[in-house]
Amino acid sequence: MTRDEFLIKTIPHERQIKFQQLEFYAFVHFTVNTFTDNEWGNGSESPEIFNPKKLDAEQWVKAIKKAGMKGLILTCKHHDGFCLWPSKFTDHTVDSAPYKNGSGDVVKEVSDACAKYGIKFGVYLSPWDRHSKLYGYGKPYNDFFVNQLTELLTNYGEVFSVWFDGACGEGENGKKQFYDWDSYYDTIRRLQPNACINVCGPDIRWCGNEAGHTRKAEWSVVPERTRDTEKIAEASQHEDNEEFRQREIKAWDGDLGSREVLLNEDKLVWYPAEVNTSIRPGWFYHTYEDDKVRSLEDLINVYNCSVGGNSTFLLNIPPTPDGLFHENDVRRLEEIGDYLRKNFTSNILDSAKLYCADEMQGYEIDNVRCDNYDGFFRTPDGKTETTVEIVWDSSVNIANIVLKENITQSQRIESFTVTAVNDGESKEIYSGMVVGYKRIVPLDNVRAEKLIIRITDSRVAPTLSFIGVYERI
């Protein structure tokens, strides 16, 4: 087996495929911080301040659905330890708040709204609880955390994601809490086996920043030890360990999966990236940010580089103290949805002829017309370069091109180009690196009667499961 053949032996789990197919989904940061105007709480906040008098979870879900999002992850408990559900294991919860006279359950309201409108529901549960007196005492706190995790995973229907960050401070005893990640993961796998565990977890990794920045080449096949250092807080426990520092891979490293990086790696994992950022500068709502909602152009750029760069896009929208998305945020979400519908609806590949001299029997180029993995294009073994021609009877306007590999066969393509031909003149209009689950090639209404897609390098015989060529409508 060659080295490149070894690299493509790593493939995704079914739950990872389904997760990546969601592409674009929402984060909702909401807790006592919304009422104190802080980003992080310290755990001493009184539940009495939590009273979102106009809370409307359906307004949230309708807004994100209009944006083209397919999931919502709720901050069920942030670092302050306040629970948006009536947990049996602490009194620092919504049932100690004036909201609905102590009978409210925000988690249920949101999960019910998601179910009603066909949106996947996910939970964020901070491992750092600055209110709990058990924090810092090892097993008692880990048991407490598993109990709360169990409540969220058994009382609110199907969960598509459990999102952990690695925030880790000291307890009242002056000691850091050592998180029992294995017991957390075992609980999730037992209760919600189809849920992906994000960031501090084995399924989906952090892209390395919260600004929406992305890599030019995002690989899903990375060294297994990448998972170890994704446990951000846990890494701090090794800060004096020279061997650990030498082996450490940082989430923000520029290259996590090229041939060069993987050259001496014997243990690989499928570990795709998630790009997470907020629609405002902060993660929680602040009145002074009402005029600082990110521009449509900025958000579309993040979308193209994340969803269209072999990652997923998690966009945070923070509710106001009234419990509603602000009108400026709602307007921007609607604009995003309008943009996506206008730019990715009219696939003019249907009216084109497709040609490739490197077709393999059973894997012909016409298979790329359907967006699934049941049929796909692949070159013969040993053929790592190929050219696909797309020809129309007359010139067309092209706003975006979408390429997808069949990731059930791993990630193979390392570089490609796109050339447009019009009135007999050829011009290279794009060059890219990886494709992976999805590559969006954004164009400025290029006019062409023919497109030539050249795959110039692959680890082994390249695959394409889908090609989309879109006009702007």
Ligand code: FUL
Contents of the next structure:
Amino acid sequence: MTRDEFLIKTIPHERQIKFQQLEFYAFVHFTVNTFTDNEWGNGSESPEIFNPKKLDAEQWVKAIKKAGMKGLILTCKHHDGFCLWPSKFTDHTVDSAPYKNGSGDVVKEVSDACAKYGIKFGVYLSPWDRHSKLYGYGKPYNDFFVNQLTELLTNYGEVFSVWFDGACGEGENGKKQFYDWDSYYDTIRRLQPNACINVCGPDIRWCGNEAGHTRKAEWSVVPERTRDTEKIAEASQHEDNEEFRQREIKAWDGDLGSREVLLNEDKLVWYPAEVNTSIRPGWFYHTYEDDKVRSLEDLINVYNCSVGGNSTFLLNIPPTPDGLFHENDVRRLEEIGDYLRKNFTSNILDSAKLYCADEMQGYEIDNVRCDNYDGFFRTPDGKTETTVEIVWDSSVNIANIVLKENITQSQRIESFTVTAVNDGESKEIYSGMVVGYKRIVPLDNVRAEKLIIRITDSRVAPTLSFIGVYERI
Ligand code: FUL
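In place of the form predicted on its own, the structure of the form predicted in complex with beta-L-fucopyranose is requested.
Let's see the whole complex now, leading with the same chain.
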């Protein structure tokens, strides 16, 4: 077996494919911090302050749906330990809050609203709990955590994601809590086998920053040790450990999966990136950030680089103390939805002819007209370069090109270029590295009668499951 043949043996689990297909989904940070104006609570906040008088989970869900998002992950418990659901394992919950006279359950309201509007529901449960007296005492805390996880994964319908943060402080005893990740993962696999475990988990990796940046080449096939959660969580505490530092792969390292990086790795995993960032500077709501909602241009750029850069995009929108999304955020979400509809609806590939000299029987180039993995294009093994021509009868205006590999066959394409031909004149208009699940090539109305897509390097043989060429409507 050649090295490249070994690399393409790593493929996604079904749950990872389904997750990546969601593409764009919401984070909602909401807890006592919303009322104290803080980003991190210390666990001593009184539940008395939690009283979102106008809370309307349907308003949140309708707004994210309009933006084209497919899921929502709620901070059911952040580092402060306050539970948005009436957990039986602590009284530091909505039960002790004035909200709905202690009979509220925000997790239920949000999961019900998601179910009503066809949005997937996910849970963020902070392993670091600054309120719990058990924190720092080992097993008793881990049991408590598993009990809370069990409540969330049993009582609120299907969960698509369990999002674990790496933050880990000391307990009141001055001791660090060792998280029993294996028992957390076992609980999730047992109760919600289709859920992906993100960040401090084996299914979806943190892209390495919270600003919304994506690497030029975001690889889904990476060394297994990339997902060593203990090491991510403990990274800062091991700075003096030379041997550890040499072995460690940090989530923010520049290159996680090129051939060179994988050269001496014998254990690889499918571990795709998620880009998580907030629509405002903070994760929680602050009035003073009402005029700091990120611009449409900025967010579209993050979208193109993440969803269109072989990653998923988790965008946080923090509700106000009233329990509503602020009108500025709602407006921006609507604008994103409008932009996506205008730019990715009219696929003019339908009116073009497709040519490729390296077609194989059963893997013809025309298979890329259908956006699924049932039919796809590929070249014969060993043919790592190929050229696809897309030809119209007369010139067209192109706003975006979308390329997708068939990731059930692993991630193979390593570099490609796009050339536009207009009035017989050729010009290379884009050169990129990976494609993976999806590559968006934003072009802003390039005129062309012909496009030439050259795949200039790939592992074993490139696949394409879909090509979209979009004009703006
Ligand atoms: C971080 C947390 O400390 C922030 O408060 C926020 O929840 C972010 C998504 O993850 O690690």
